[in-house]
Amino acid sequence: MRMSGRVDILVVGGGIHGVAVAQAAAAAGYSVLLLEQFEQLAQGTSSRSSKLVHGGLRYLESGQFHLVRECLKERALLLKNAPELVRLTPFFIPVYHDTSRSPGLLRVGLGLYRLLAGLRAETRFRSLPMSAWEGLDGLATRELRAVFQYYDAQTDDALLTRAVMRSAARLGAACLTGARVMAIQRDKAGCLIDYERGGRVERQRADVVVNAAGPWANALLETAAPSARRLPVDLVQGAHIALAAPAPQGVYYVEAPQDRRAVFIMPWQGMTLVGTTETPRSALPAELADWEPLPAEIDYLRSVYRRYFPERAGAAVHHAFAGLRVLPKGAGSAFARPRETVLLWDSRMRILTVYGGKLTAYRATAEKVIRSLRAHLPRRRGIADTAQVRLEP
């Protein structure tokens, strides 16, 4: 076994939160190495999201104002720092006679959304006149009461993840793909991490480990000796279908008639993307190839699309994909559960685990991780501010 040296921070996981921690660590002056088990970054959930950079309008109903404000602030930073990767897109909310939220309630919600965003120009919203309804991509107009238009943003989640890692590398972070962690040990000098890469086992020493392995987070903690602290979690599958229908002019934010959940109907690569579901999964699939939508999820999403775009109801499913979200275990449906990220520090093992997290707030989450770790790391001089770092595609 070859010893590969020492770093201040070793990050496990090459999704959006792992690369963001690598970027924030390098910007703060720390030496950092990121290990990703797959051959490319963003092979798990970070390439299987709804591709949205948004504040989370629906979180206002559950009082998650801090989360919404944070996401809207981060959206503004991404629009400034990554204009080729994150673009404003019109969003449309159709309101029918059987929609559970009235036009008045939605107007209040959109007003609060704009207020939390700091009344920026891109946060303006309006109610579209009836004369404009026929131009909305074939949206069903029977019993339609109102259509609101506002703006949020879209991105390519995988490209964004890789752009953040390139930024981290320019700041001095190192990254190894195809590196599977086999064991984490604790000794007087810090952590020893054994990983396998290219058929060879390597050993890396680090002051602390950041576990950003997403759905694999608790599986990674099982490799630690002594045993590491962990949270019981629920795995929730989110499925999307890409329909061979012309891309709509914007994102439609609709209610699923089956259960009143929010579903997005979006333009994506010249097609129409519909998602997402929230299906509990009892275990992590063994292979990425097993991350496939269930037939019931595809039927659910096709039914939602048919309800709102009956003229295009015959559009075929071009392809489908699914990702797994991690939620701390709790009561109630996944849709209604809080989405705040949980950071769990194990002082004995010197491992900080990131549970959950929103794509939009990845940078803010990474900065919280670094602030949490400062007391456990050598003093370093920062070299950059991630809020000012430009991201290139």
Ligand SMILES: Cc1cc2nc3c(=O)[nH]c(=O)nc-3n(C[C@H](O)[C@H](O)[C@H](O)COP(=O)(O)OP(=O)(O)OC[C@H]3O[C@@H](n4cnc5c(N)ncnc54)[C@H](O)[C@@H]3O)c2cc1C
Contents of the next structure:
Amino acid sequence: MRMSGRVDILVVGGGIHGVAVAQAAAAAGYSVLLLEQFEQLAQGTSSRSSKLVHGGLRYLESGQFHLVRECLKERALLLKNAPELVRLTPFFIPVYHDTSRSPGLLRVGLGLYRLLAGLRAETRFRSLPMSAWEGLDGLATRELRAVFQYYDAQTDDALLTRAVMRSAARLGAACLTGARVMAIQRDKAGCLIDYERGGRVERQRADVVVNAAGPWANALLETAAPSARRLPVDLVQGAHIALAAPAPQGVYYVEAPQDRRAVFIMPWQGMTLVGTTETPRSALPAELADWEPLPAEIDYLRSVYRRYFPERAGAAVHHAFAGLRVLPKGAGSAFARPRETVLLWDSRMRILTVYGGKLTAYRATAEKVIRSLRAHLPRRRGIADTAQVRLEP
Ligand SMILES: Cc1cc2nc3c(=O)[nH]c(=O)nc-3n(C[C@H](O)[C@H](O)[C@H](O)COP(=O)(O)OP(=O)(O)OC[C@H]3O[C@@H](n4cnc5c(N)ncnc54)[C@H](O)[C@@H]3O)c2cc1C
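Form predicted in complex with the ligand, following the form predicted on its own:
Up next: the whole complex, starting with the chain shown before.
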């Protein structure tokens, strides 16, 4: 085994949270190394999301105002700092006679969303006149009562992740891909991390470890000796299908007729992307290739699309993908479960684990991680403010 050097912070996982922590750590003046098991960054959840940079209108109903406000603030920062990667997109909410939320309720919700976003120009919304409905990509107009239009943003989650890592590297962070962490031990001075890369096992010393392994977070903690604290979590699969139908002009935010869940119908790479589902998974699939939508999920999404765009319902499935949400265990359906990130600090092992969270809030999450680690690290002088750092595609 070869012994490498020592860093203040070792980050495990090259998804959006790992690269964001690397960026925030380097900006705060810490030495940081990120290890990612696959050859490329963002092979896990961070390339399998709905690719929306949004406050999450529906979280208002469950009173998650703090999350919505934080995400809207981060959305505004991303629109400023990453204009080539994050684009404002019109969103449409059609309301039919059988839609569970009335036009009045939606108007209140959109007004509140606007208030939480700070009444910026990009937060305006309106009810479209009937004369505009025919121009909505073939949206079914039978029994349609109203169509609201507002703005949120879209991105390419994998490109965004790689751009954040490039900016972290410019600030001094190091990153190794194809480096799978196999064991974390506690020693007198901090942590010893063993990882396998190119058939060799290397050992790295770090003051603290940030576990940003997404759905693998608890599997990583199982490799910690003597043992590490972990939270019981549910893994909930969310699937998308890309249909070979022309890309719609914006994102349609609709209700699945089967169970009233929110589903997005979006433009993506010149096609139509439909997602997501919520399917509980009892275990992490062994291989990335096994992260596949189930036939029932594809049927569900196709039937939602058929309900709202009957004229285009015959479009073939071009490709499909699935990702895993990490939700701390709790009562009730996964759909209603809070989406706040949970940070768990194990002071004995010196490991901080990031559970769950939103792509949109990645920077805010990373800043919280660094704030909570400060007391356990040597004093360093910051070199940049992540809220000001520009991200290049
Ligand atoms: C279906 C779905 C849709 C979503 N849509 C949105 C959305 O539209 N907008 C939004 O804001 N949020 C969305 N989210 C949430 C968001 O996508 C996730 O919170 C975010 O991508 C999680 O990133 P992560 O870095 O924590 O995990 P991941 O992206 O999964 O990264 C974890 C990384 O750790 C690596 N790793 C694991 N174990 C090891 C090891 N032992 N050694 C080295 N590396 C290791 C993995 O290879 C992986 O690259 C969605 C989530 C899902 C599941």
